[in-house]
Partner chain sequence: MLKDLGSPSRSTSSRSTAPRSAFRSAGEAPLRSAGTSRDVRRRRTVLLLVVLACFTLIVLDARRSAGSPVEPLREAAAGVFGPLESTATSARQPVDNLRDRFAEMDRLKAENEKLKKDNEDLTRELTTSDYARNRAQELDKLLKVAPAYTMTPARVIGIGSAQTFSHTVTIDAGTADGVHTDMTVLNGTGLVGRVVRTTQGTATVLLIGDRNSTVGGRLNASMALGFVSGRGEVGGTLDYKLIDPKARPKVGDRIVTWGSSGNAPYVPGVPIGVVTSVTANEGSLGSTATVKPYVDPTRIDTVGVVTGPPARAPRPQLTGKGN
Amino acid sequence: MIALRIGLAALFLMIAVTVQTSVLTNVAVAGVTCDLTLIVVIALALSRGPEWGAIAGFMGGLLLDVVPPADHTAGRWALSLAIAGYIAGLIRRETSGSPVGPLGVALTVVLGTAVSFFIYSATGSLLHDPSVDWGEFGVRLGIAAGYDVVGAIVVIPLVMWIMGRVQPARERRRVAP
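Give just the one chain, in the form predicted alone, as a structure.
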């Protein structure tokens, strides 16, 4: 059962990276698109916890770092998404594994977007990336958060539903009220 969950998580991440880098780049506003990979990472973190969130974030970020048209130092997205995934998983842990409501999911997505965007920009500044513009940070963060919340409306319930169907029966009984 664990192998199936890992395989599904890998499939979700590969689909997200592919769609994000090939389709969503065509609907960019101010150079910002929906971060579908982050949304999948948050969904996995909310369904499985902080360890899954960190690992999924690292793997999804690593894919974003190496898939063309990557034009930045490898590892920046891996670090950003790993930390955002871990934080999202902590939110699940704080709710004792019970479902996070729609407002909680939206706030988790906004927090994950802010954390990953800040870490990605900060590491870019440290590495002297000329594309980092702190003057536009707030505007780009607002656009990114808006895009991500809209994308999360469809992606997070779908991923959480599928991941919930592949857990062992003893785990389902333990979580059920």
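Follow the form predicted alone with the form predicted in complex with its partner chain, if you could.
This part shows the chain on its own.
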């Protein structure tokens, strides 16, 4: 069961990275793409908890760091998404016992977008990456957050439903009621 879950999570992340880099960029709003990988990481974190969030965020971010056309220092998205995933997992724990409501999910996505984008930009600044432009940060964050919520409406229920199907019966009893 655990192998199946890990396999599924890996599959979700790979699909998300592929779609994000090659399909969603064609429907970008002012250049800003829907962070599908972040959404999948948050969905995994919401269904499995902070450890899963952190590890899935690390793996998903690492893929974003190395899959072309990435040209920045590797590890920046990994760090950003790992922390965003961890925080999303904590939100799940806070409300554990009952599933996170739609508003909670939306707020988690907005928070995750803000945290990951901020960490990504901040690490870029620390590494003296000349391409980081804090003047554009606010606008891009706003668009990204809105776009991510739209994407999350479709993706998060799907991922959480599938992850819920492969949950062991013992855990399902503990979370469901």
